[in-house]
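In structure tokens, one chain follows: the form predicted alone.
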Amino acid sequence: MSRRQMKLGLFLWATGHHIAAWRHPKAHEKAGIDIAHYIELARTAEAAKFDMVFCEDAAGLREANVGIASQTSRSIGFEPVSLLSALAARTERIGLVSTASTSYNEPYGLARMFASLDNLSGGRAGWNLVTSASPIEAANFVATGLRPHADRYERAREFATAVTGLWLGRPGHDGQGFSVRDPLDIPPSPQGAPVMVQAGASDDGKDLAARTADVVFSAAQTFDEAKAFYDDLKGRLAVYGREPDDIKILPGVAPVVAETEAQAREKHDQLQELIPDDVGVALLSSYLSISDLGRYPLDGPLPELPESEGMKSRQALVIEQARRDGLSIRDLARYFAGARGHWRLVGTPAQVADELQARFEGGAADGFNVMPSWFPGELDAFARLVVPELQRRGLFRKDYEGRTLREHLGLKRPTREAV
């Protein structure tokens, strides 16, 4: 039998994860909107045999009051499945993963949307749901406000159902919230229907992942966070007829990698230095869906504050760290600004691949979902240092094996039984 192998994701987000990427020397300003920029992060990621490429998205600017240039830099960029429908042209086997959002979108769009990036791409598309949780995505669908945590994820468990019966060729849906008559026009890719991927850390995200999902993206800066998650969702599969290996949960990991520990120090030091307070309090406060933070002295602790409407899990990690970790608000928001609550690793490639090791052996992780501080500076050297130290451990593909996404993570071909 082969040894079980991780998977990897990139994550890609124009200049890079970190709030300063812009601010590099190297960076490209305007990589959000130069389609070569990423034909070249996702040919990288491609060669390096990655298993996908993932691309965020949010129907309005990312966070408020983060500053004119960092928003400016972070925001812009293409609509995502446009962006993987030009990469699906210009790639041949990675996997192509994009956003979209129950809470503005309508179930037979979407469907239809992605089956087409799955049939353009043969087979490599996969769809993160996600139901938005920031008040300024509201604003832009002519809402009152954010929708209740709860009910967000009652229309996203019906949305879920509509579209994959759609996708398996489930005639017509009649539910509380959707009704929809026809079948796609557009038939199964080769892999059946697009991966399902979601990223919700709370009971009802949780509870959704278990029912629906193949990838499960997380965050966690500890392993026994991550170890707790990974069994507490694993765990949860059984209710629905499924099997541990059914999903893959990949956690957010942000390296920062050089020859040497000084020299990866030394890069990850002066990215920290680039980041103004303001700008990271304010990144630091929309996380935390509190407008204010900025009055509290900054070297002080973090104030007791309300559960959000938000993004609870987010918020209950940063909470957790701030106080596991005895920080003051200046250093908590300098350190959730390098990769917004991610693990960040910093070091040679043997003592990444020692740390990435360790978590998906001790069972916390099949895999990541690599975040690159800039781009394409640290995609580069995390390509040409840390994979081939997991490929000769045996831990990483050395070439792809399938053609489809669903062939790269090991997962099962759909059937319209499981809808």
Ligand SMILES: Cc1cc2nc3c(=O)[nH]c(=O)nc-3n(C[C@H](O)[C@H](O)[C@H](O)COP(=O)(O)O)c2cc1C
Second form
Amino acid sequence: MSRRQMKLGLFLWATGHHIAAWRHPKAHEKAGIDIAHYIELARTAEAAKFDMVFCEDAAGLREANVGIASQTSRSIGFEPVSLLSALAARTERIGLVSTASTSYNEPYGLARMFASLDNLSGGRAGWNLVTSASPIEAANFVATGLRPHADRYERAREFATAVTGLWLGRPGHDGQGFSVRDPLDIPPSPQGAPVMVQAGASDDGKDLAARTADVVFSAAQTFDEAKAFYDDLKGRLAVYGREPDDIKILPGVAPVVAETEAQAREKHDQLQELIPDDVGVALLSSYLSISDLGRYPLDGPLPELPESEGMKSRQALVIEQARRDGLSIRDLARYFAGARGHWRLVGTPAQVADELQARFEGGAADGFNVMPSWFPGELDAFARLVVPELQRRGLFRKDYEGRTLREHLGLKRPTREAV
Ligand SMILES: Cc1cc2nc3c(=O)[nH]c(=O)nc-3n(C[C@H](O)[C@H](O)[C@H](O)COP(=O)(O)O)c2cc1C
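Form predicted alone already given; the form predicted in complex with this ligand follows:
Up next: the whole complex, starting with the chain shown before.
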């Protein structure tokens, strides 16, 4: 039997995933609305044999404070399914995954959109199902604002059933929340059904993923966090009659790679220096659930803080790290702002490959959702330096095994009996 190999997604994000990517000396100022820029990224990923490109989405601004938003949200540009339709015409093999919300769409329209993308791309489409947790986005759709978490997931469960039914040609859906009379007005798509992706981390989120998802994205800093998430989710599959390998779990990783460790550190430090202090401190404040961290001296230590009613475990983690490493508020803000809470890897191709291999072979990941710090530079570096190293170790494909995204991922074709 051939060796198990990693799956790789490329998380697209205009200027790059580092919060200060847009300030990089070589950053492309209009990246978010330049189709040639996205075509270049998708083609680089395809030449490197990535499984897919992935677009996030929220139909609204990403940050309530408009001053901060203007410094962090430079990713905003195209509506993602439109963007992927354009990329479908300029690529041949790479998978095309877009986020779309179950809270602000209807099943028939969404099923139709992704079935179209699957047809026009020759079987390369995937849907990242989100319930949308942002109150800023909610305010653009629902007068009463964000619906409670449990209600959002209840709607998402029925939504997913209705969409899958439409894709698989089952007759209409008549449920609590939705009514669909006819089958889709689009022929069955090459994959049978586009690939289902999810990134929820709550109990409800993990259960819905265990029932319906083919791919799950996650965020984990440490090996232990990644492993706990992996085991938890894979452990839920049997309840739904599924095998552990039916879901591919891809944690995010933000790599900064160069021929020598010193060069990689220098590139990383250069980006870290570009983080505007007010942006870094605002993000740190939100992790710590306090609103006014900016009134303390930035080069001083963290003040004593009341225990959070928000993200208790995250707050404890940040405080512990600050005390242990003697970090000032500014240092700490820069550390957390850099990779938006995702795993960061700085080093040589061999060092980066070692770390990825350890998580992959240690049962904490089936592959990774790669989040380059800035585009196109860090994607180019990963494709040129890390991918060949992974291929040399037999951990990543040298060519595509098939034509569809399901074939790349080694996923079964869904049947009409699927939920
Ligand atoms: C890699 C990744 C990408 C995500 N993309 C989106 C997105 O595009 N839109 C969105 O509303 N939420 C996105 N999320 C958030 C998740 O979908 C989910 O809402 C969040 O993890 C909270 O999960 P929970 O509601 O199950 O607790 C993303 C999460 C991760 C880890």
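Since the structure is predicted, the reported quantities are computational estimates derived from the model, not experimental observations. Numbering follows the first chain given and starts at 1.
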| item | value |
| --- | --- |
| Common rigid part between the two forms for Val195 and Leu298 | no |
